[in-house]
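Next up: a single chain in structure tokens, the form predicted alone.
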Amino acid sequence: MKVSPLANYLTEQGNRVAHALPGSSIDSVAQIRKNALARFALTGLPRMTDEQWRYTNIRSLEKHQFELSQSSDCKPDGVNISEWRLPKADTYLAVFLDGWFCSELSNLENLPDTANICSLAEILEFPTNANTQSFELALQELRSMSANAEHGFTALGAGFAADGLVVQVGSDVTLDKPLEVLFLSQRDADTRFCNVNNFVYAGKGANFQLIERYLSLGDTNHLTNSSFTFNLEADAQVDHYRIQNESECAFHIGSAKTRQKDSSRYRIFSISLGALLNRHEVIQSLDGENSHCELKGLYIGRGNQHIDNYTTIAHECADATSDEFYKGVLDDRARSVFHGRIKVAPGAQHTDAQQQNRNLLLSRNAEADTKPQLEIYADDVKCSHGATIGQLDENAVFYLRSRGLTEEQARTMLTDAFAAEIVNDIELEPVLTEVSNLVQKKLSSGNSIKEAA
């Protein structure tokens, strides 16, 4: 394996900085972390010839070397938070600043009894925390994370472990508003490594809405690294909106990982605007009989974007069902990834899965790859899957500018229906406002859209 001087440098970062971390002092933690680091310098970043990486290179991002950002960068004073949080949105509101939990801008008062919401870093920051609940169950995510990373970037979270969002909703409890996450990359975030772990447990019947966006304040070339990890118990129900809409500039790797158990229900909405380099890794376990898990994803990028979307629906139990749906609009020179793998287990019968990826491409150097991927092991499922590319329909240009359009205006158009079909089963009307805003403003930035290839 051929390692990056990135890779070398990182490694050594992690050893040089552990002492340092929140909770270094805990034999558990700390043993962790070196485990984590020992991995990432078996594994390495990923390459193109990891076949879930075959379409990825990250090469842009090796020429940077990544600094971990520390607590002191965490610089609230300069941050006017209503001009960042949600638009006309009434939610529980939680911070970070450059990967660190930020108490003075979040907003978590008033939580139900049974509803606990707290950094990681409070947590294995004080002693006193090492027998709760929440310190078990981030301590058992970030060992698992730590034992079976399938790539450089998971080892590289569990090795640089440090802050990120530990959320448990007990049984029965629907909260009354959103919970809202706000990352928030700062002005002088240039070649900062901003590392989140998050953790979210809803227990049996538990019902809520969780908001994940990401923003930067300025044009820099930072590198999120952020997991999100949710457990949901029998008939608890999560819905799960993420935009990402970073510096056009930056790097990002993100990752939703669930496990459901009976009835449940999780749906998650994945936007990906922001970012030079772009990947999100959605990985679905289907656990317990009758739960349901819904995919949605929009994607649109310009100039040298790369977007990868990597998903895995594991179906390990009968009656479980899923319905994934991606789309993506591509300009300039930027290009995507879709790549969805279904897997049906032995003695998962009537699973019923469903799996589509449409690409819209808008310019003669664009490209999209797709690989929509069934592994089938049981012989009573109704599973399809499908992937279209292609471009605008010439026919339908020509049947708007009969009616008095320009070509610009009518190409605009058939392009902001073909994101809508996604935008429009948002449910949550703060969000669906604020991602058609935000996809009108990305279809109509920079250039004029140009005519099909």
The other form holds:
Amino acid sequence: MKVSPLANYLTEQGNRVAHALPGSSIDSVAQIRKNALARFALTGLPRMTDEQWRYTNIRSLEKHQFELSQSSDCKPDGVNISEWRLPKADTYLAVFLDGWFCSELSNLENLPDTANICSLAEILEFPTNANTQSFELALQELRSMSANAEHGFTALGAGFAADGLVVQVGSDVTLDKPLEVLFLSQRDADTRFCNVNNFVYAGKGANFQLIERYLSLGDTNHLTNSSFTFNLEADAQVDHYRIQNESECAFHIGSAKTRQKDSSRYRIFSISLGALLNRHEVIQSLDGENSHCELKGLYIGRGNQHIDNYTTIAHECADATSDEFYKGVLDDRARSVFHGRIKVAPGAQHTDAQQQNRNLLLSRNAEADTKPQLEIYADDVKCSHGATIGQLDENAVFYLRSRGLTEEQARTMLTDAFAAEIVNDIELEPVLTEVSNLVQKKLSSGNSIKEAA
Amino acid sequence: MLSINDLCVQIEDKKILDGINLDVAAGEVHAVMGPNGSGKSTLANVITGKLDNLTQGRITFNGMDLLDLDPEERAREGIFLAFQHPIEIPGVNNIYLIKAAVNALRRHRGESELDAIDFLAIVREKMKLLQINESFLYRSVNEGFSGGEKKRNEILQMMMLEPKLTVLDETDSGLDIDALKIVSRGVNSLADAGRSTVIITHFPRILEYIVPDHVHVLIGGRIVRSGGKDLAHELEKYGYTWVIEDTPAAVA
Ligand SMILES: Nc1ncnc2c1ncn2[C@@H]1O[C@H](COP(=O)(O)OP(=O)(O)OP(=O)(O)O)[C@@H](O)[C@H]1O
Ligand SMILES: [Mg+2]
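Since we've got the form predicted alone here, give me the form predicted together with the partner chain too.
Now the full complex is given, and it begins with the chain already shown.
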């Protein structure tokens, strides 16, 4: 296979900077990076010939020579965090600048003793008796990323493992406030490579909300490669809100991989607004009976944005349920890809899996590709899926105009209504307000809303 | 108020309207009756601006050339159509639409927007008169409404927008006897010397409640007969064949 110049560049860079990364003096850590880089050198970056990347061309990304963000690049001075954190929200706050944890901007005080949240870099650099569990969890996950890398970006994630958040919430602990993880890219983040890996463990019966946000301070073309893994013990409940609103020149590859035990519940809202090239993967493994997951997504693209949502839900055991609903609005020349794979393993009887993907094209040049993929190896199951790609209903546009609304108002109102079906399901008030505002702002700034008439 | 002159509409190579002349003066009520497919809704669509492929003709509204105006401009000048088949709009709250529409009209007239409390008070009063449950305000426009509920919702919008010219396209179809009275009461609550109504209907019953000054019979895209309110009853008795046989021009 032909390996791209960027892949070569990154492999060399990885070997060069390895000694400066956190925990490089610990053999087990260094070995993980080395193996992952070796794997990356073999696989390279994803190609459209890879079935999972069929509709996503990363050519625009390969035009740049990305440099791994150094811890010295992280400059918290002058960042007024109250401007960027979720408004009107009382949260535990973890802030990252270009991929590095910033304790001075974060606020993780007064966490219950049974909850442990700390920076991956810190754990790797200074393993102590107190954080042994987190250290072990991180190593195990990084090893698995390297060994089971689905594609180059996963291998790259482990090969350049630097910082991120390691979260452990103990049995039966309910966090009194949501945990907000804010990834900011700084004004000078052009061609910077921000690589973060986050590992979340929810003990038996634990219950909390996690808000994952990405913002850019400038119109920079950085690359974010971010992974989250969740392990939910029995009866745990995690609500995960993800808002990706990076610069529309940026490149963003993200994932949420979750394993769930008996009667646990995981719900994610994946809101994709920013980045020129955006891919978000949600990989679910329902390993326990009566476990339940909900995947809701909303993506809005304009200009030349490309938004790829790749999702897999594996029903590995009986009596688990999943509910997936993604909606997208594409304007100008924007493109979207939705891949919804549902696997029902042999013996996973009474599976109930619902999947829907709806796309609204506002311009003639916008494009949406949607690909459901159902693999069902059990017979007593309820699975359904549906996908649509359409335009605004011109009769509805006329109805609104006949009541005195301008054509632009009518189109905006109908487009808002389309998006609202996802947005209005957000239960956490400050997230709901923030997403509504962002969505409205993005939709009302579209320029071809008029032109499409 | 409304003056239609030699209006012809052709869709593909089919003549749908073929030389319509109609004058509606301020304060008048006109009824338009005619068999299915004769062009009644098409006429309504031309007036509101949904159709603009006229082959010939002129329409003026209070001195303005109506054909120069976009649908929203016509609405703001006071034209309202109660649709024969009101469309469902998932995700758009009824109250949100009504409020946006009322405020669009107020802005056009140079008035300030209604504040939320005043607006709610007015809309509640109209809903009471139309016997619509308040929960309908917070549902998506017409979504899951019964046929009769949709029609009432159209009249609610009409009452809120206070149009100068209302076109009711078969608003009476699908209404039960009580609902017909309620809806007529709603329409009449707005009646004054400055407002006009065009009622498209198949049944003389609604004309008992909203009494027309003129009745027109539209067949094959032409008005083949006009008369007073008694014409509606004659039509019911003798049917459209009677008009056609009685009016040689209609078969031409
Ligand atoms: N877009 C269109 N394309 C083709 N034919 C059309 C179109 N719109 C209307 N027509 C035709 O024009 C004719 C008149 O239709 P219209 O809806 O105006 O009838 P109507 O008098 O309102 O009938 P009804 O009493 O059933 O409501 C019908 O034959 C209809 O099929
Ligand atoms: Mg009709």
